[in-house]
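Below, in structure tokens: the form predicted on its own, a single chain.
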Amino acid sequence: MIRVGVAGLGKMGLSHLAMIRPHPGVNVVGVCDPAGYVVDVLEKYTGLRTFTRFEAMLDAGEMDAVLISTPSRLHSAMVRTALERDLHVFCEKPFVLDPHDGEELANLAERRGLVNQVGYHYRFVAAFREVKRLLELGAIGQVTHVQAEAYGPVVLKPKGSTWRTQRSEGGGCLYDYAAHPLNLVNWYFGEPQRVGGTAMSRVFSRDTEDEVYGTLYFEDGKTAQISVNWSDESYRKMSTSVKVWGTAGRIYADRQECQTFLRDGAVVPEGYRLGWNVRYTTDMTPPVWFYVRGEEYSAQLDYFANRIAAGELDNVNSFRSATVTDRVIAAMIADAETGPRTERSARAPIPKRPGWMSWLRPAAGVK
């Protein structure tokens, strides 16, 4: 049995605890949160051993791994503490706020031979995994453009100040929601060469952004546009989608399905045909032992536990891969703060091309 401690008992921490506790290969040996009333209730009704300090939990019981679901600002120090005690670590997203810390932690985990994973759960959604498979097969030819979006009714009125409303704490639309489509783009295509045109606007929030828009530029010429708004009441719940255009077709995917259009001359994967194809998440997803919120949440924890049990360090959601997303986020923040680099003045002359107004001049001999 893998002995696990859970740190942070907010929304995600409680979800992780609910899923990992009944896992057949895991024994939860301790939980911690600074809110005394939360741990008191858990101890009373579950019998779990509880703590209000992370170090106290690590000192008190022998464990093999920790799940860290605390505010993002605390991730770096807590992950380092766990790694230095030779514990495998699952950390919620975003990984860290300073990409330099991410590189150091990735190096430390690799040197110590520890399984390390970050909670970008969309990589465990079958429809998004199918996109990855199709791209690796070259099904739609050379990719030219990507559009990654996320919209939903998360912030619909001014809210009081919490860590989720402050960018310095790891809150806001960019860290909390745009990180997901960004991470999918990084999974599919790696790290962009540069970013541009980033706009981060407020709708209701006072201290951080509610909308994020921008463009990623890749070395081979492809581009990716990011469009995220968590103050969009036209959506019943948060919805993430990806569209990929290529020389031989197009792919669209969201949590429910993967739609693929293949042109003549496309490399047609087994089970596909030219024209439109649809694959549903429900048909492509293996069952999980315990379902809360979505099978992808259980699947990522099962994957983490299985990596530890097998001693396999390779991870689809490693610290190193998450640090790529952290660097893109940092680049987008810097780009938005710089602002537009080109301003068109109303007085600026419009460049003329030879013959561009020839249609205004009458032909020879015509009056």
Second form
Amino acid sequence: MIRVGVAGLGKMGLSHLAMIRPHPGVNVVGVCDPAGYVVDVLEKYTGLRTFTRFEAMLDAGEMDAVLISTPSRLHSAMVRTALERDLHVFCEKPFVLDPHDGEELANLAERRGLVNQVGYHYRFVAAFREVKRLLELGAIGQVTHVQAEAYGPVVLKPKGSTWRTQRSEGGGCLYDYAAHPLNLVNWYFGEPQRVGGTAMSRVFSRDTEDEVYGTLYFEDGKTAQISVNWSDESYRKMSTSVKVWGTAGRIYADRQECQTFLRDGAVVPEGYRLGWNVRYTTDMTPPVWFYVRGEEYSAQLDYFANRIAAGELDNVNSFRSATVTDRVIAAMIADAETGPRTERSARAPIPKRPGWMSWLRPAAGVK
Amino acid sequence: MDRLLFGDNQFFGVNHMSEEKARAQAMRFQNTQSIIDVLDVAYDEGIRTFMCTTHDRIAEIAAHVRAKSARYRDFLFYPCMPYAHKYANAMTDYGMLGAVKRFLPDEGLLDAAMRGGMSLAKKDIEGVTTLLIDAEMKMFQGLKTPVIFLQNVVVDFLLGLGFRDAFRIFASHVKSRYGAEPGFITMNLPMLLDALDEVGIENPIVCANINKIGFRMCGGIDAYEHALRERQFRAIAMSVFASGAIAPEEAIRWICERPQIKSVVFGASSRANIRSTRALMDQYSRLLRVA
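Compare with the form predicted on its own: the form predicted together with its partner chain:
Every component of the complex follows; first up is the chain already shown.
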């Protein structure tokens, strides 16, 4: 049995707790949250051992791992404390606000041989995994452009502030929403070299952005555009999607399905064909031991527990991988502050007129 | 309970297969009248139970049915509460306690104030829970609600936390205040049956995904089959078509071969689909009864 402590009992913490407690290989030995009321109610009705201080929970008993779902600003210090006590750590996303901390924590976890994972649950959604598989097979040829989007109804009117509405606390649309599509892009294509054209604007929030748009530039010339808005009530709940264009086809994926168009020249995976192919998450998702709100949430915790049980450090959502996303986020903040750089009056260089001989040469790409 | 119950996912943009289809449905049903039109078709086809979320728009349906009580003499509502999204969103903004406070009735009723206030102060969830139930039930005043369900997100969340008393509180309040039977929706049927046993809820009404391919049947299809054979409960099957993965005839036949399944809840938007589901259900129920 893996002995787990759960730190932070907000929406995500309680949701993790509800899934990890029934896990057959896990024993929840303590939960903590500074909101004394919540922990008292939990203790009274669920028999869980509760604490209001993180250190008190760590001191109280033997444990192997912690789940940390506190406001993002607190992650860094809490993760460090846990690692220094040789605990495996699952931390909610975004990982940390300062990417330097992220690097250090990734090093520390690796040095100590501890399982380290961040809660980017979309990597456990079958449709998004299928995209990863198709890209690794090179199904759509050379990728030229990616569009990664997330929309949903979070901030729909001006309202009071919580940690989620303060960028300094790790709240806001960028950390909360945009982190997901960015993380998928990082999973598929690694770390971009540059970011540009970042626009972060407010719709209703006073202290943070509600929309994030921007471009990521990769070393090989491909680009990714990010478009995120958490003040969009036309969506019933958060909706994340990616479109990937390649020389031999295009992929579209969201939580429910992965649609792939393959054209001549595509590497056609087994079971696929030229033209349209649709794969549904419901068909590709393996069963989970316990379901509360989507298989991916259960699956990521199961994966964490299994990694610990197997002593396996390699992790699809390692601290190191999450730090890539943290760095892109930091770069987008810096880019947005710099503002747009090209004036309206800027002149585009006039293309050189081709000589008559050029008519005899074929255009690039034409055989 | 009737053999066929009519669900409401299709009306509110819930589709497990495709966001595009979900959006198309949300557009089609944004006028309440278009929902009523489909309900009328179902009702005239003999499907008189509407198992519905306590979504704001259901209040409009409830008002319509109340206003035309002669037309809807046999119409039954099976409310499924709470409409979880509003609580989840409120919890993000205000924390658990703040969210609960926001949804307590604030008309200044002495009873509500006492039950809510005392209960919050004593960290006793009974008062708060019953108040929340009453708030959700307000829209069904004067209508027939013989079974009242707790939604799966909440059931499974409480089940996972080990908050079993909440099931007992829900069951006893629904019985005493509304004269209704409590129902529980879950994605984790075998585990829930154990928990309900422990708090003494006998022969419970439980609605769960039950389908031929084991889609979202946590604990595994074998454990479900075992529960159907061995446990004392009234099963309502949902997702019998596994989001379209099983052909209707095959899906319904499989259900009808399991007589322990009392009812099936299904969603449909057209007369053709409503009629064919009913016909399949009649056909296989008869066939297998004879066999």
